[in-house]
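A single chain comes next, written as structure tokens; it is the form predicted in complex with the partner chain.
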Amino acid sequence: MDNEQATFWLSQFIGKNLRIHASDGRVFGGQMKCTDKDCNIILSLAYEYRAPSLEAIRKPIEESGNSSAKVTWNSRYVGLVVVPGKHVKKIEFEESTLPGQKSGITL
């Protein structure tokens, strides 16, 4: 991929919702605003999502006896954040299109 292609491809995601998995397991969901060579990503209007602790997972399972009991993830609003490239473990694109509508993004 040359620079021009890369720039074009990346700029498709500006203003689109991304989910970034950070190295400590948290996930940040928000609109992409900016990225650079080191894959530092700035998200605006971001929410932080954190997996429930082991304790919190174990408890409802023990109580209900149901091994697929539901456990809530913790989330909170964090606003504008930058995820440093070295902590980016996974990037997901959240595509929301109406049925029949074609998304204009080349994946």
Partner chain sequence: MADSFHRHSTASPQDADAVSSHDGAGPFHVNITNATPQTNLPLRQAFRQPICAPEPKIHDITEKFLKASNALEVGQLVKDDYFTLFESIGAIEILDPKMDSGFLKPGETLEDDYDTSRSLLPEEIIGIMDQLLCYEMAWHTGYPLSQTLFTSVYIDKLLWPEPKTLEQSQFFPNGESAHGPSAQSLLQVLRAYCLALIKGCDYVILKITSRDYFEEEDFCTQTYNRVLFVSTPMDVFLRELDAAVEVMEDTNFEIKDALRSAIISRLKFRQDFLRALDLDHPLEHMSSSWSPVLSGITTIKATHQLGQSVPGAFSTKMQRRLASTVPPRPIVEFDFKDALDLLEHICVDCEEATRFIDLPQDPLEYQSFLWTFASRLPAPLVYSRSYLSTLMFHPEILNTAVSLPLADVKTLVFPASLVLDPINWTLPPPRNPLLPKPPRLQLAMLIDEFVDRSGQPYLDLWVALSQNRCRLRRMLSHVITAWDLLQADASLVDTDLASAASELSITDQILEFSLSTWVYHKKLWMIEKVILLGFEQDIYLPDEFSGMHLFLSLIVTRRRELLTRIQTHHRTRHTQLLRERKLRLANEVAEAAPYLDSLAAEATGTAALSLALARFYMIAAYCGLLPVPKRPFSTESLRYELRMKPFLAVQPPEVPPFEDFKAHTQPYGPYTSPDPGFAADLRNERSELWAEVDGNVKAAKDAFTELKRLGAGAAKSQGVEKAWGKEVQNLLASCVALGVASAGVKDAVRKAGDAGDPKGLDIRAEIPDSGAKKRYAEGWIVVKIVKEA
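Between two forms, the rigid core is defined as the largest C-alpha subset superposing within 1.5 Å. If you're wondering where the values come from, they're calculated on a predicted model, not measured in any experiment. Positions refer to the first chain, counted from 1. What changes on going to the form predicted alone:
Here Gln12 counts as shifted, since its C-alpha moves by at least 2 Å between the two forms after the core is aligned.
For comparison with the form predicted in complex with the partner chain, provide the form predicted alone.
Just the single chain follows, nothing else.
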């Protein structure tokens, strides 16, 4: 897909809530505002999520003795964010199928 086709394809998600996985492991969640010819994506009302450190993962597992212990990701509100197109690894959005029902879709 060339840049023009990718930009056109991305434009259908303007106003939708997206999760964008970046090449450095961060995930950004927010409402898509726009894109450009380089497939940069601007999100508003955005949060940044970072995976916990290995120590933060190890501790709850050791304390509980359960290898599937819950570990929360670190998050912070960033407001408006530009995710460079070259760093986008995966895009997810939520599509309402019925009132009150949501299903996650991976693109």
